[in-house]
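In structure tokens, one chain follows: the form predicted alone.
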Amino acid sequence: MPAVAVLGAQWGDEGKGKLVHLLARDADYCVRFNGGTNAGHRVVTSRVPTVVGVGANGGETEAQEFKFHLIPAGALHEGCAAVLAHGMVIDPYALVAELEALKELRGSEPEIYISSNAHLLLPYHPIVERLEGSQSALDTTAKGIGPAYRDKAARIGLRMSDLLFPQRFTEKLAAVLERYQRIWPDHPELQRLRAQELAHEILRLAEGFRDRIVDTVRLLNDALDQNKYIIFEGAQATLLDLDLGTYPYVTSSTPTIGGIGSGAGVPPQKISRVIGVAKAYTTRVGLGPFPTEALGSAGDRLRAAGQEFGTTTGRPRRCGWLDLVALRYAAMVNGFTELALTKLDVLTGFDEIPVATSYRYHGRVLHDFPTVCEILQECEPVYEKLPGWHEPLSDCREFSELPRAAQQYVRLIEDELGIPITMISVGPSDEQNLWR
């Protein structure tokens, strides 16, 4: 079977959970490689059996949603184990909480893996955070992610092996928290953790996961060899990478296909379809440059239809028109063998729909998309304005029922990007999609 990723191509929120969550119907293995409880995955099943009924034994499901943070969306599949590669950083405590909601929703025990070499995200990260401003700077989820990052390549990090090493990890835990008290004397939120009691702590914690801590790497890699069907779920999106994105305004991680390699330790010849998943239209959450933002009633209308908020901080995000020439850099630096396109059914009763096919810098017309931030926030977007639709689309299931208009919609964008579009998601639940 193949080894599938499937990342974001715009600035994350696209729907990756969703397809995930369909495609690992019929996966081994489903893989996080970057992130952490910045990632907010949002999953509307009615597949997983619930009290209203006896669900797997023959009666009937209620649709239910689960919100994944850290652990992969295909952990909702009974034979789908869910794995968290080195490339991540996790917090002990949402991992435990997360793996107890799982749980519940599944009434049985996920199987999941841990990678040894994954850092963790500590109690003083997101404190940290705040006090040097970055989180209202770069309007980031105040999670504390950016400094974990820091820890990990300032080589003082602590990370899920240590947590097999009590004492070693009670020394360095004191260490690391000692440095930063150094620091910020004077605060009180940071002054009052004590290492000894925070460790006792997270050494409790771990006690339920543990046992999942392994050598991610070879477990995949060894799958790979046994032909295994793996998913590897990127988190954030192509615009948001800490090098390829609108810097600063990006994440800490790689969630480009990069990622994979340096996240997972899964080399990028054993990846043979690499999907792209980008709403019909755009959002971006926070600050940075946005070409295609609609401002005013436009860009209000697209959020209420598309329910536009964050799905870990509940922030509303800025919505705007189609942008192809951020979709075609995203293809080019992923190497997207196919699109997936969410969200369709958002753009219904629009009589105009633009689509950005190109920018204008200073009376120069730019067909490439530019990373650095001075020039893409004086770009303005050269639209293609296409004809909307009226008709509602969460009843289609075939490419042929829908309106030519909406039909005409897909095939510009394929036409654009020279990749097929080979899913449609017409609405929020794991049935409304059309396969291609």
Second form
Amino acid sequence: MPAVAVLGAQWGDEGKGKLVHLLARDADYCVRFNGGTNAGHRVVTSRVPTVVGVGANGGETEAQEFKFHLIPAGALHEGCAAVLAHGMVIDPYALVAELEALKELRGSEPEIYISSNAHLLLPYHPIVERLEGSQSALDTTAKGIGPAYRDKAARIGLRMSDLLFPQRFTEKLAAVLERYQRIWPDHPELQRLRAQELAHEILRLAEGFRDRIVDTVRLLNDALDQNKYIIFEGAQATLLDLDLGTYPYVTSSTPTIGGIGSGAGVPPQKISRVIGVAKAYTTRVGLGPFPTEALGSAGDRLRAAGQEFGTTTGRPRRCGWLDLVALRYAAMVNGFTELALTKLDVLTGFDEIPVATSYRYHGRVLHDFPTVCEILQECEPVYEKLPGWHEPLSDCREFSELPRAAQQYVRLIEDELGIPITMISVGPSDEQNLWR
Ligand code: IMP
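In place of the form predicted alone, the structure of the form predicted together with inosinic acid (IMP) is requested.
Below is the entire complex, every chain and molecule, led by the chain shown above.
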């Protein structure tokens, strides 16, 4: 049985949730290994997968949408257990709310395992993020992700396992909170937090999931030994990777292939398929260099057609053309064995479609993606212009049904990356795909 990684190839929001949901029909486990509530994986089910929403008469129900932030998107399927591995930072309030919502939608309790070593994202983290100014300097999701990972790196973070020892948990939380309160003695929101009350509240919340806190490293490695089918669902994406992305305009975790080793404890050589997910164009939320950004009417048109507004924050996404320089880089650092191309339907209606195949930097042509922001910021894309198409794609289910120009577009990407495109998505519903 395969272990499959589904990883974002651009700056996030590529449609990983939909792909994971589709693949997870047959999976035993679906695993999140990085990030926290900064992720927003939206799944639209047009048909009832297994248990979700089956009406009393057993008939099909209408399309339903679920937004995952912490729980992996495979959890809509009854046979697929959800694992929140130790590479994550988990907000216990958000976890309880999401578990409740998911239970309601499924009509049954999801099978869920939470790593004892996963860090807790606590109410002071978003406040600290705001006070430090990184929220405005980087345009983060404001969820407190950076401060939570920093506490982890500074070895003062609280972990899921701490919830199993209430007295120690309360003492540790008091020590960290006091540290922050000493730094900002006049900040009312921070000063209002009381360690005892907060600890009590969180320990009460944890009653809803305490028995799900386990050693997920052992769980997953045993599952692999038993030939189970596991999907690793990356949150965020390659160009937001703390080390491999466009630093400092990145998130604080490792959304690339190495994050599975460090964040789930599964050796990367056990992963037989590495699926990169890329939109047929490019988007980015937040600040940072974006060479193929289309300002003006083309960008507005992509945003409107692609409904490019953040799942987590509702922010309008910056939109632009496909960047093959960046995609080649993502394929290289992750070792993609294949690519899933999403939202191809959004490109319908353009007479021609520019695709960046290299950059120009101070008169030089660059074929390799520079991750040094100061260089990337000054790169100009060198575009190849491909013919567009005007036919809607949302009813296509076979590659041969795509207009010739759309086929040419797909083939150019395959040729440039040297990997096959095995899935093309042509609409938000879980049925609007072509598999190759
Ligand atoms: P943080 O992860 O909230 O610290 O945000 C850091 C950067 O990553 C910001 O530019 C965010 O907009 C971006 N980011 C974080 N999570 C996502 C995501 O799930 N999709 C797209 N961008 C994201």
